[in-house]
Amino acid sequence: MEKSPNQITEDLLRPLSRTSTKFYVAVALLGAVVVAAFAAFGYQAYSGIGVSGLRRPVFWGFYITNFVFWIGISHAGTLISAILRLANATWRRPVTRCAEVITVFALSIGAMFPIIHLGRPWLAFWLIPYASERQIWPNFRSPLVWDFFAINTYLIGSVAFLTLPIIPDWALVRDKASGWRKRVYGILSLGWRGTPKQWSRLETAMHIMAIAIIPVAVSVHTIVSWDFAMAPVPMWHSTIFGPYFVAGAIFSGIAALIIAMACLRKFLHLEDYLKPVHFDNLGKLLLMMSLLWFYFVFAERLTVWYGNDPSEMAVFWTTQQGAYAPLFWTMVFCNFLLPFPILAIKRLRTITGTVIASIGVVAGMWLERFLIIVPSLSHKYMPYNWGTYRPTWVEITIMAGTFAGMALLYVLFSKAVPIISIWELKLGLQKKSGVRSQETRERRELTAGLEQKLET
């Protein structure tokens, strides 16, 4: 039973009215650990960087896995809903939005990871090329300042990707409330009143920046595998790797807005509106992807295995069975030999079933980067500079904050937005209902025509 358009506007408007005590637990939890990995992040600045795990030969560990898993968990909103958008996909409606602040979120953490890797983080504001009389600015080879440019675009588009569907929202939320919620929500609204003319020019600057998003998107990733790419290190000096890191963001990404949509399916009661479809719909593109990832791995391991350079089977073989091979064949299982069978048979592609596979390939995805970073630098061309990495509980502290904060302003935007687009909601109620109109309009006429030929 479809709901009405005052009750779409109730259920969605709840969360943002009330409040239940779980929801001051889940913050106060999330915020003590986001609090703790300040901590040590404070710790390691005041200590310095010898208090992580980073040593010769080794000196990208957890920081930069973790850079590159967020930069790749937020392609799960924009380029997705951009893609959605641009295709009309109609079953995208209450998709969008939680796809599009996993963005934001996990963009916003990832960059922040750089600064946190460096020695002494209060000089990262070099990267910046501000005016300076001495003429110094930063080096424009350098893959930091790639990152630079590239984060910031992305992220600035994404937040107005993300910010301008909203607008319609805030004013309907400002209506509603009263006191200083209201003058808040007025101000956020920037004056919508929804006249034609306002609809026009919202529609239009969303479908712009559908279009362009999508080469942003793919774009920024692509840099990210630049950083690995452009170095003469073992297994990492390669073309694939472009493809390759855009692949894995987007099967990365899809992942976790699974898992998103199911906590707030679970925890907010939507159920009427996160539906199996959507699971069903999102798991065959996590099918898709798993079977992408997978060709990938194989091509890469392929042309290393037949190259046979002795530098590169050295770390090839660490990571199929040495030190690192528990952590690939662990990787293989989460990201292709655990969800292909979930979401390959339609009996398993259930939401439970795409939420089990979604985790598997979160965890799996995590360990990819991992694997790409530590194996190749602890075993570099000469045998004499090996080494090894073991993480220490100030970068692990830090990780978990990362996990605990994406989290938490989770919890926290829902508490103020509404996490699915109730004006989209409705627009696809009005069109459902005037195709309907429209077919039971042609169904009268036909029959009308029917029978005065046959009293003819």
Partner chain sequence: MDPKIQNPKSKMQWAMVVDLDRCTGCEACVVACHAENNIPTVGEEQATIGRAMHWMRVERYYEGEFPDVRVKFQPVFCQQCDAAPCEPVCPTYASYHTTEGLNGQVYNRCIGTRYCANACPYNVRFFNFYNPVWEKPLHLQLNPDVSVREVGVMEKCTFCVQRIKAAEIAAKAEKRELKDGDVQPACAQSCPPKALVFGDLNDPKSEVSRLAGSNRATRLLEELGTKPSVIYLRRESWNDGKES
Second form
Amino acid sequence: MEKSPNQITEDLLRPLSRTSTKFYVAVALLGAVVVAAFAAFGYQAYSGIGVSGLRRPVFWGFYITNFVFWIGISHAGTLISAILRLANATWRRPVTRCAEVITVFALSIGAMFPIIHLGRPWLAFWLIPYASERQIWPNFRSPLVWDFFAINTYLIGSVAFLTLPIIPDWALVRDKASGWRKRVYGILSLGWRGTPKQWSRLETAMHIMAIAIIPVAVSVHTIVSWDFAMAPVPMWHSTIFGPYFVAGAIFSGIAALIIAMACLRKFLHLEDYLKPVHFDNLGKLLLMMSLLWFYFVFAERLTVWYGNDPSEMAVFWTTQQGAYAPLFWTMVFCNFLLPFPILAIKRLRTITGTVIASIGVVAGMWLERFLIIVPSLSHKYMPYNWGTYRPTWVEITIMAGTFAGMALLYVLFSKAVPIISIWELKLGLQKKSGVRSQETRERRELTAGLEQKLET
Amino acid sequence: MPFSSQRKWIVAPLGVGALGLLIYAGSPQSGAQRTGEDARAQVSPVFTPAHRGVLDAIRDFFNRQPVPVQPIAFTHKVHLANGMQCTDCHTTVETGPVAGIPSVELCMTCHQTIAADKLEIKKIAAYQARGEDIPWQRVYAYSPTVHVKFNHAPHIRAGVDCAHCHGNMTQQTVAVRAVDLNMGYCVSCHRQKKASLDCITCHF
Amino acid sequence: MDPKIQNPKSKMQWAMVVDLDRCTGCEACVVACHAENNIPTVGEEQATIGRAMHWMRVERYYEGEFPDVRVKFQPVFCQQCDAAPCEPVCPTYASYHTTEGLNGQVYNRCIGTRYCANACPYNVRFFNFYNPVWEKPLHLQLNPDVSVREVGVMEKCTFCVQRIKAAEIAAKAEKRELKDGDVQPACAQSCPPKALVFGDLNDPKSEVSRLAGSNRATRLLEELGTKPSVIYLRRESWNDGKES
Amino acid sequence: MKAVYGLYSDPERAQRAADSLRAAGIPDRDITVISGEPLEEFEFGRRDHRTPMPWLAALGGVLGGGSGYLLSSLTQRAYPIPTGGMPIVAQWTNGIVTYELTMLGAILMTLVTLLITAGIPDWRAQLYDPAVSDGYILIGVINPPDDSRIEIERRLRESGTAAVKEVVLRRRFGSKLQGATG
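Moving on from the form predicted alone, please list the structure of the form predicted together with the partner chain.
Now the full complex is given, and it begins with the chain already shown.
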């Protein structure tokens, strides 16, 4: 059953105009958690980072785990949507925007963690290269400064990548709305009219952005991995980290996207737009990433095992059989043993199936980041200095706050912006129904005739 | 009910948040007892925040220092006009890290007789009588957080004029911060004179 | 490997020699270091979870089965590496290489990423998780020549840089070169069996240069390529003179 | 300022209207076309298709990369922090900063080019009709010559629109986005 263009407009604008009490309840509850997290951070900034569970030798813990996790999640959108855009995959149209939103929000949240984890967060601006009377600039050798540049480039790029195709949709809302909404969306839509020139420029710009954003996304997670790989810490100092992290990021990103789409489908009644075929296709992608993830883990572990370096073996065994083994094997279960059969068997690759697999993957990938950071730091070289780590309520509250914050931002966003790109959907319809000018039709017939001739 | 299943996943983070608040409210380190130095020691025997309050922290962040109010309206102008040298009172400037503030006795060696009837001199005499030193306030103080270890002697030996950093003292009564001694000021002079630019020359 | 590390940019190369044969594990160096460098004591509770601060520590490794147990002592402090992993990772140059071959730590520049501490293979960097306070009258024992670090900054052994600077200024005032023995860090000064010797490795006549030429000379985790400036003289007395 | 326009429910008719206006001697650039979605399959939807945007993006990349390289290498020279025998200007790591700023330059240049060439933001009153959002395509002429107005209206109507409208546009910042219909 195909929807008419006007039906599409009506369906997708409904969440913007109608607000249920449940929306307010959700915002209040999520907002409460976010406020609690901000309070926890204020308490930490005031008292000192000692209120977290960090200690010698585990100087990085939950905060950096969450940093890597959220930056990983952010690869959902821009990368997937850019690839699908460039590959001209027609099924992408309802998916791209909800993916790009994840990118922008997850990246903003992730970028907060390096600041949260600082001993003196009020001096975080020293990472910005600006001329000061001190005449000292940031150290461009430091992976943290690379992070600063990479994340900012990615953030600016993905905000543009998300916002540009929204402008025509805002213009649509402007035309349909009345009162203060009309004025607000009138300003937001920047006076968009929809002349052929505007459409053409927008599509060219999106094409260039899609080409530019893919290498940026790859570089961002590579650089995040280099935060670890540049330090001579057992099992960090490895060339595999760049691609391993990029693959992991896309893996968790797709999983987050599937969960977000399932929520949207259910709560915003978008059953006719986010169809089983989308979950099926994303499920296949997730399956491929799961296999790729397993391949990387296996390659990394096997190399370490054969290398038999004593300091690396200490970390290896503690994750394989020691204190961190329960977490390690949970991770393997969540990232491979659980999603693999679900996604590989066509009958199980339903919406429910992919969502279950995705929840497993998100949890598993969080654990993966934790297992990369903590066991290595707690087993560094000289056994006299081995230690352990346990988070405190401050870290847990801040982490809960970021998850709630992500959900909150998503809920608010889907209230302000059509979560599925209306004009792109209509464009898809137009292409499918074959509305074409006389001239094109003639040209098509001509080429079809030529092909027939060539075949015979 | 489309939102009924949503509630379940809202409850989890909220529970954690509520738990966090509960622990926060109950933790011994929370609360408002952290004002003043004495209260610090009572709350935690070892640790406190770096500043006494948020305002203190902000002032330090922007390097705002209080304008010193001196107990005696000392006038450099008059002393220098009468042919005294800086080193007559600031005796250790050529040999040590600090220039040295003259003791009340040193003041009184001259002022026993000179201008002994002036009001301000009587104040000095009173300090001497009580066996106290004059509580001079620092004018050129580095914030403790910048960790600068300045040493006067090498600068004097390198021929840096006192006025370079302290302004023209022949025109000042009580010393005022005539020069903003920020790092840029130090570094440009070090560059000019080809002195060390190693961070640890000053910061350790 | 050539025991001398040449830093082409500097005249000095400050180094320490630790004679493991002489070390008795008395920890006088640890106490002296605490007193000299205003190192805070963190209290029982914090020390239990691993936040104790000792720029200098004496590691103990046990050998053999009870009752035939022997203890090996190994004083460990910042190795002042020539190719230090802590330096390039600092985003603000708080951790950097000084012209005299030290690993400088500029407290005021430190924003507390703790990246240097992770990168350090020797675990000799310490972090101020809270703001340290000296209860009265203990604040009177603070060394005025050394900074009192505040919450959120890293710190570590400086080779008593305040003493080095003082000696250099004094030598310059007397218009002469620094000579071997002019500088003594607190730990070396207080070591009863003289297991710690400090000096300039670039000066071929110095005591450290002589000891560094010993066939017992070795360095900690040398295989990592950090080129430490601390030279350990291997324990030979247990092995009856044989190579261990 | 005045404008005459017709609304067309399907692109074929809009195309016919545009062709008809052109036949009447109205130059291409005076014919306003507005649609709620890109109509690349049609001739009138492909106007102004050529753009130097990719080249400008590449130029932006070059500028960004150049400034990235200069930023990192000049600041390292400005205060040469000793690095213990390692180079003061570290080319490999500066390459990373250069790379990121290259991409940033390309992205920003694309963005700026888009905004300038697409003529946004522009909140002044322009020829527009909210019916575009209902799927209609607007074909119109701004400031038609008085003598040919009747002719234009006739041609617009002939091409198959229900109503030809005339609007007066008030060039005032922040005024309503569409003028009063006449």
